[in-house]
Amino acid sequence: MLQIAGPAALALASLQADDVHFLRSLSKAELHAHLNGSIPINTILELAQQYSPSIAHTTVEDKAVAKTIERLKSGVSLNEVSDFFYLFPAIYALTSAPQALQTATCAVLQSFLNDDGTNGPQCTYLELRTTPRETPHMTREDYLETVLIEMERYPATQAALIVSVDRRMSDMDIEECVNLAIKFKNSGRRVVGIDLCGDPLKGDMQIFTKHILRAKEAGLGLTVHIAETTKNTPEESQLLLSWRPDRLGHATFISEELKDEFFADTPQQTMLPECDTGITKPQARASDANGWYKPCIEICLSSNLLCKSVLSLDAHHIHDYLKNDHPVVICTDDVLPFRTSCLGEYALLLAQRPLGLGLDRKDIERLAKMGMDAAFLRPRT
């Protein structure tokens, strides 16, 4: 059973039993969950016990990872968000071989999609995202194959994979990841989209454009982490939006001018020109037949609160999108550090202020449907 803490736990505890039953009964889509940030802590501890490095720890980074893994083996108290983030280099080491990655992927899928006998599955449909890593034990293709084998144990109506490309990648690495995503999709495997992720202040976004648009031409959905910090410029946001992503991750600090484009009553092209590639692309689901561009916003309430990119629920940017009836999907981001769940995030919608947003059931039903409608699994039109 997933244990949650923090804002989501407080919101959930404030609800009546029939409220919790209502939230559990909703068909919910989880569309912004990172594989390595969603591994249950018990699985991480299990992998740590089995871990035996094949090479000497020579660098400072190697030694730090080895020390963290030894701490995990001996038992460690994890209470604050900061306690979890130092684990990520160790998690990458622990999942650097196919068998360990398979174990981790299986555990993540089970935590979201399996009925534990008391609470039911977290969500109805999951689009799990991960960046394919090359390690001494596997290629990037091996990495994706390992994840897909576990994912395809579930019906296509329950689980699919988004391939992430990291902002710090070289042109060659981006090309390889996109090529693999297209290859797996074209061979009928469960790859449905591309994600841009990583340190929001790193990388030259211009070098991604040709690769991203090639992925879209191949029929893959597109989601991008965008405007995650105040240091991300409107010019960068305009470039990312020119790719016409179907969904936007976080979008915490999107400028008011760009929001006005989303919320406009008539189609506008002045701020958001589409990249001119000279090729005919399938129309993105984010654009309707009249030309309005309405990318779905992937909202991660606990993540924003605990990372302090948003000071309170009252100040959260979700209010702008709700007020303008703009599509959003409620997501967890990384359940490991943020100690949340799909149910916990929906509890933050229903709980009365200040513990939640105090939305009524009808509005929450509408939000859940928005999320299901934003899934890349749906046929592109």
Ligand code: IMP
Second form
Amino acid sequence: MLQIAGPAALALASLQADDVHFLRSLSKAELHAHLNGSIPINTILELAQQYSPSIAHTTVEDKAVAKTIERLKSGVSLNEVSDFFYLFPAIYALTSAPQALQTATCAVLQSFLNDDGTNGPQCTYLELRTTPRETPHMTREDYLETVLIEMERYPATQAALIVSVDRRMSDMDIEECVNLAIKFKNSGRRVVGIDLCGDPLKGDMQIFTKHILRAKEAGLGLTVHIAETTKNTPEESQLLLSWRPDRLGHATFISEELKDEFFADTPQQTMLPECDTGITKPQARASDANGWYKPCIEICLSSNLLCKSVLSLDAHHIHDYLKNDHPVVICTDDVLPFRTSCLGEYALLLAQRPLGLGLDRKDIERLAKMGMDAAFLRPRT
Ligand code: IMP
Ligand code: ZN
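Having seen the form predicted alone, could you now give me the structure of the form predicted together with inosinic acid?
Below: every chain and molecule of the assembly, starting with the one above.
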């Protein structure tokens, strides 16, 4: 059984058995989960046993890996989003060979999609994302092939892959990742989208534009981590939004003006210029019945609380979107450091304040459906 801790565990523990049964019975889409941030701790420990820096050819020393594993076991304490990125070099040291990556992918898919005999599966449908990583043991293509082989053991109605590009990547790296995503998609493999991720304070977003537009033209869905910190400027958000992503990760500090544009029931022309994609319009996935742009917001409550980007559930930006009936999907982000689960995140919706948002069952049913509707797998209209 998946062990959770922190805000999600407290919310879940506060619920009656009948409420938990209700949450379990909902069809849930997990659309924002990072592979290397979602490895079950037991698998990390197993991989650590096999870990040898000389085999891994990494600059991450034994001691750094051991220290990170201890932090992950006892629960990480973070002061801001950027603290969180220090965890990944050690995790990457453990998953740098194809065999280890295969073990990790298999464990992540099982933890989301298999019935563990006590709880049922965490979610009905998973769009798992990962950044293709070149290591001394594999090319980026090998990396994606390894992940896809594991993913394709599940039916297409259950699991699909989003290829992440990292904000720190060079023009050539982005080009390679996008080319691979398009190539796999065009050969009928289970790639459904592109994600922009990585340290929100790094990178030059301009260089991504041409690659992202190419990915869209190839029919891939697009999601971008956006406005994760107060230092991400409205100009940067506008640039990312000009790509017309189908979904937005976090969107914690999107300016009020931009939010107003999402909620407006008039055409969005002022703050939201669109890049000329040359694609026949409309790109209907992120549009409402009138054709207005309504990107689905990927909400990760525990992640935001633990990274301290949101100070309390009462202050969470989800309230703005709920009030305005704007599409959202409830997701986990990285269950390894945040020690949560899909059920735990839904418990945060249902639990009474201050442990949860205190939403009623009807609202939560509506949210779960919105999540399923925001999947990239849906045939494009
Ligand atoms: P991977 O892409 O499977 O290697 O998953 C880990 C990577 O996901 C990290 O190195 C980050 O780049 C990215 N990531 C995980 N969580 C976040 C987040 O909240 N914001 C931005 N990037 C993230
Ligand atoms: Zn994320």
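Positions refer to the first chain, counted from 1. From a predicted model like this one, the values you see are computed outputs, not experimental measurements. Only the largest set of C-alpha atoms that superpose within 1.5 Å between the two forms is called the rigid core.
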After the core is matched up, is the C-alpha of L241 off by 2 Å or more between the two forms? no
